[in-house]
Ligand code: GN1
Amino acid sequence: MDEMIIRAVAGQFAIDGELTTFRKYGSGNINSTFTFSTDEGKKYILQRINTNVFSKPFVLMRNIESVTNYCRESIVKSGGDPERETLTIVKTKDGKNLFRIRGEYYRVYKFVTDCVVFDQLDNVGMFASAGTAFGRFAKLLDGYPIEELDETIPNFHNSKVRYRDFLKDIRRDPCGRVAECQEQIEKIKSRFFDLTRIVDYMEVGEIPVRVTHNDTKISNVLFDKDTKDALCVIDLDTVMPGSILFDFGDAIRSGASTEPEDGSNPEINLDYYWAFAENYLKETYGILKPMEIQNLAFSCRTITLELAMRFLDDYINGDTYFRCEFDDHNLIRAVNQLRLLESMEEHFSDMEWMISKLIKELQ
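Let me have that sequence as a structure, single chain, the form predicted in complex with this ligand.
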């Protein structure tokens, strides 16, 4: 991206000092993220919102402002540091959440100081700590008034709608890629009921709709660089009504895999699974309904399958949604998420047994 634009954009925000250096930052698949420093020694995150994915950026920012204000109040009450434990939006000089230039939307956050972030963890204690952070976040959001939130991406985890679109895209085959994906397509089709079970229960009210994060992958948690404790849940773009099961499942999918999302032959690491679940349940046990508890282990399979389908669908559509580093990236991601799913299926009785053991300890 054009250096002039970044400088011009940063200058529109009420930052301390003037931009000195900036660089591309992070590994998010959706927005374009930069970090910059100022001559007053302050550091910020600047993001260009992906409007292909988030079509109403002002609505998105209204959600985030309201959710971060809510989190801030609670952090202050409990004696925490709101500048490190939640995102802090920096407004434009005329008080707006976003700056629009050339049809693109930019936002700025304060950079959370002394934090580190990982696409994959090599330390079970850190994943356990992420379990506490996501569990607390879920409990905190449980008190947030659901009617105040707009859906930033309608039907985000509605796997029935996603499946219908997937079948349409297979029929359209816009890039002639369907023939080479037959094996993966069949694996997804044969698991239709695994994909839709949670949504079915939600539709009849057996699994509650709550305010949830909806994108709990491990790179959406910041860790303290010294203590390595999980510090701050970020990427609040998809905080909206959903199921807590998708949040639990997605954290396990991304954090308890032996490989990164696109790494070959991933397996579920049951020690990581246990460590996360133990802390997550300690925080959320009091709010979870029996049907949620019963489906916790299963939710890991559902969300992994859903993401495999989303990656494959994007591959079939010509890679228009997820950021790709090379030609077959989405296909490789889909293949590997399906492998992770098979590993979860192989170990499913252990995964279920662990949840019941943890629940018994909490009763």
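What I would like now is the form predicted on its own, since the data block earlier showed the form predicted in complex with this ligand; can you produce it?
Partners and other molecules have been left off, which leaves just the chain.
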């Protein structure tokens, strides 16, 4: 994105002052993100929305505005600071939450001051603090009228639909890659019922539909730059109706692994698992239903299996969704997610015991 476009876009929003400097920000795989400062000393986040992924940007922003307003009200009632504990949307000068130019859509948020974002964890305490942040996010939105929330990506965690599409892509084999990943395909097929268990419970109403974040990785938490305490959850593009279990499971998948997604031979780090679960449950115990508690540990296996399938499906389709750094990046990701899953399966009795122990301590 060139400087002329950034200056033109920033000028359309109701910011304080005129843009002076800007720079690329963060490491997100979907949207293009920048920070910019003004001559009045204010700082903002500017993002270009990837409409290949989010095909209905106005629906997306309606979700985000509704959810952040609801969070803001809850934070104010509890005596918190809404300027630091949730995102603040900056409207355009004519009152819209998006600006469109040359067929592309842009939005602006206030920059949360004195905060930092981490792509990787430095210590177990930070992951525990992230557990507090994601748990607090779930608690803040408990009671939100779910019927007001739209799906920004249809069937995002509908594992039955994703599995059906996966099988179709295997049969089509559009890039001639299926033959080289038969081992991974069979591992996924053999775990079909693990993949669909939570969705099955949701379909019969035993697991409730809630507001869920759907991308609970460490880089989506803002931390205080001095204390390293978690401030708030960011990147709300995938906020949709879903199961709270997907958020818990994905946080563990991404944060309690001994290796990054493309690292070799990852295993589940049980110390990190415990720390996150302990703080998460301190925030959410009062709102969780028995079937949700019963499936917390299992959700880590489900979401890890789903991500392995998504990485492999994207590889089969020619790497059209996830950003890749090299030719078989998605295949390597899929292989490693399956290895992480196997580690979770090996330690599953410990994972369930830990949840049970934490629940007893909260009763």
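Note that the rigid core is defined as the largest set of C-alphas that superpose within 1.5 Å between two forms. Numbering follows the first chain given and starts at 1. Because the structure is predicted, anything quoted here is derived from the model rather than measured.
Rigid core superposed: Leu307 CA moves 2 Å or more between these two forms: No; Leu307 is a residue whose C-alpha shifts by less than 2 Å between these two forms when the cores are overlaid.
Core-aligned CA displacement of Asn158 at least 2 Å between these two forms: Comparing forms between these two forms, the Asn158 CA shifts below 2 Å.
Did Val124 shift 2 Å or more between these two forms, C-alpha, core superposed: No.
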